[in-house]
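Next up: just one chain, as structure tokens, the form predicted alone.
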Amino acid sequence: MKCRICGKPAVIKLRAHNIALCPEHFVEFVQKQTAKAIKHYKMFEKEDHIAVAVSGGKDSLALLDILTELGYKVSAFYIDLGIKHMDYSKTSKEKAQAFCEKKGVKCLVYSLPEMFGMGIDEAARKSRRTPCSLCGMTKRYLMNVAARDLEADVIATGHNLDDQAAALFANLMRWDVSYLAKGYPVLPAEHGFPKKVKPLVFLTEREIAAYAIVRGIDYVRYECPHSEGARFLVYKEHLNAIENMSPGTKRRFYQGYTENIWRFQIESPDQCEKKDEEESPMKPCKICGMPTAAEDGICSFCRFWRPDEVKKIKGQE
């Protein structure tokens, strides 16, 4: 098998695009992939300053390397959940400190042990959550936080098109309107909430894993243990059934959404009464001043991380 491009020899064949490639010309096929997605989603500008998630994966640490190779301005961020299972969070952040340091890239570090003094599965037991319910909104506020600190005007994630056809396959299947309506690789600033783009949607799972093991990039080789057992796979496993019987499906299927999104996104006047009666206008959290639409003014963050605040701030009122 020979390189469509210089004859070397390959190390990859993508079947969706019908070529096969060597080291060198994968490399630049993956770069420019990941700059025609940005610019095909108006995702950001080269004077933009991007906060880079870094999971200590292979998709994060390789949309960080990709990005500071097509020359963006560039910080990270991890987020240490404190999972102990097989030192998974220990690993993921050594890993993705490591290569941000190979990088020369700022790397900020947000450990939940060391902010509350227990990590994401001890919270959920004691909250009698899943840990995935509470990770996710654990997440979501911590990255805004990092680009608050960074002063980062987008912040950057690495899901992929496995992860976005999964995502759309799983809403498709249970009819879920809302999440339809907001599948979009890019959600716009609002609400004092910094910009939120997805630069890999136009590669793969195993495009990227090929990325980084061409990059020489040491990422951690298994999924969290939350995900095992999870849906979300198994709706990757049936689309990649899909896609080995006709090649370029899943972008297909992915594209075709997002040009198609704004069907989603029509709402009933019975929705909008509905949507009107039920949003309440944005006001800082009285505890950390975050944006939060909670009525009582502090954000469902600071009411599961810091109960003590909670009561402190209602004994006063």
The other form holds:
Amino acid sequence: MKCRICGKPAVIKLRAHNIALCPEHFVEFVQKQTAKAIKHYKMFEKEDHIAVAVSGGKDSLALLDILTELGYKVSAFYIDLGIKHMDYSKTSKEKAQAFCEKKGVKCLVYSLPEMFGMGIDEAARKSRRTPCSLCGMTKRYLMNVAARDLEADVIATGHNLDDQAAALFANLMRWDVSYLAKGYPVLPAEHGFPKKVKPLVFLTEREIAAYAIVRGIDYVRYECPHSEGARFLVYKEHLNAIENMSPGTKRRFYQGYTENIWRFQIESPDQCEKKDEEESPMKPCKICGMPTAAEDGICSFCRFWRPDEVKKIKGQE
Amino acid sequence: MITVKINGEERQMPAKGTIRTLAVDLGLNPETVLFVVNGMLQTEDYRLQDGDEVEVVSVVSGG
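Switch over from the form predicted alone to the form predicted together with its partner chain, please.
Every component of the complex follows; first up is the chain already shown.
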């Protein structure tokens, strides 16, 4: 198979685009698709400072590589969840830090074992919560902290087209309208939280993995032990089966949704009433100072990870 | 017949076999994998040679 652009041997065929490309033109293709998504969804400008959430996986390291190659001002941060199974967190951290160093990008590390003496597994066991729900809350909080510490204008994550399409598929299966209203690849800055963007939404997982291989990015090849058998993977499997029969389906599915998202953002009178009742003003957390809507003024992160300080505050009141 | 190594394990394949036929034999959806042969990413029409070392890279992650 030959490269459509230069005729040299191709390393990948992109059936959704009906092209085969050599390494050089494939790298150019991926970087152009990312630049196109950034422009199309008005994610950020050249003068903005972008904080990239790096996990050591293919998507986040590829994103860091692409943004630096496109000339953006980039910093990175890594959240060490302390997952001991197969040295998952240790290996991920090493790969993330090594790649940041190679690219000359500053990388802040937020380590749960160092900050709180335990990782996500132990914390989940003690609290009888699932590691995934605890992980979601913890990462959302630490992302905002990282943006503040790095003085960044925007947080960029490595979510790709497959991630977005699978989430959309799952939310549609449940008709979860509140989530369907929020699946846009840009989350604006509000209530003191920074803007969050997903610049890889035009690229499939396969394209990003191929980019990482072609660019020689050393990423963690195995999965978080908690994601094995996750329902999310089932949605991806079904979408990939359709994609194999009809290339371009995932892209049409997700991009069509972003053009029609406003249909899910119109609230019924019932929802408006409920929202008015539920919405309480944001205020700084009494412990960490990050914005929170909690009535007692203590954010969910501090309530979980800083119980001694919560007791102290409650005792003073 | 030729012998190739797939993720470290030897496997017999018909001569003139390609990555496409290998993917079918392994029951893999081509949208979910990449094939790295002797350290180089290859397209599905690559004709496998005796002694080739193939790494099947899964691209699907749990998010």
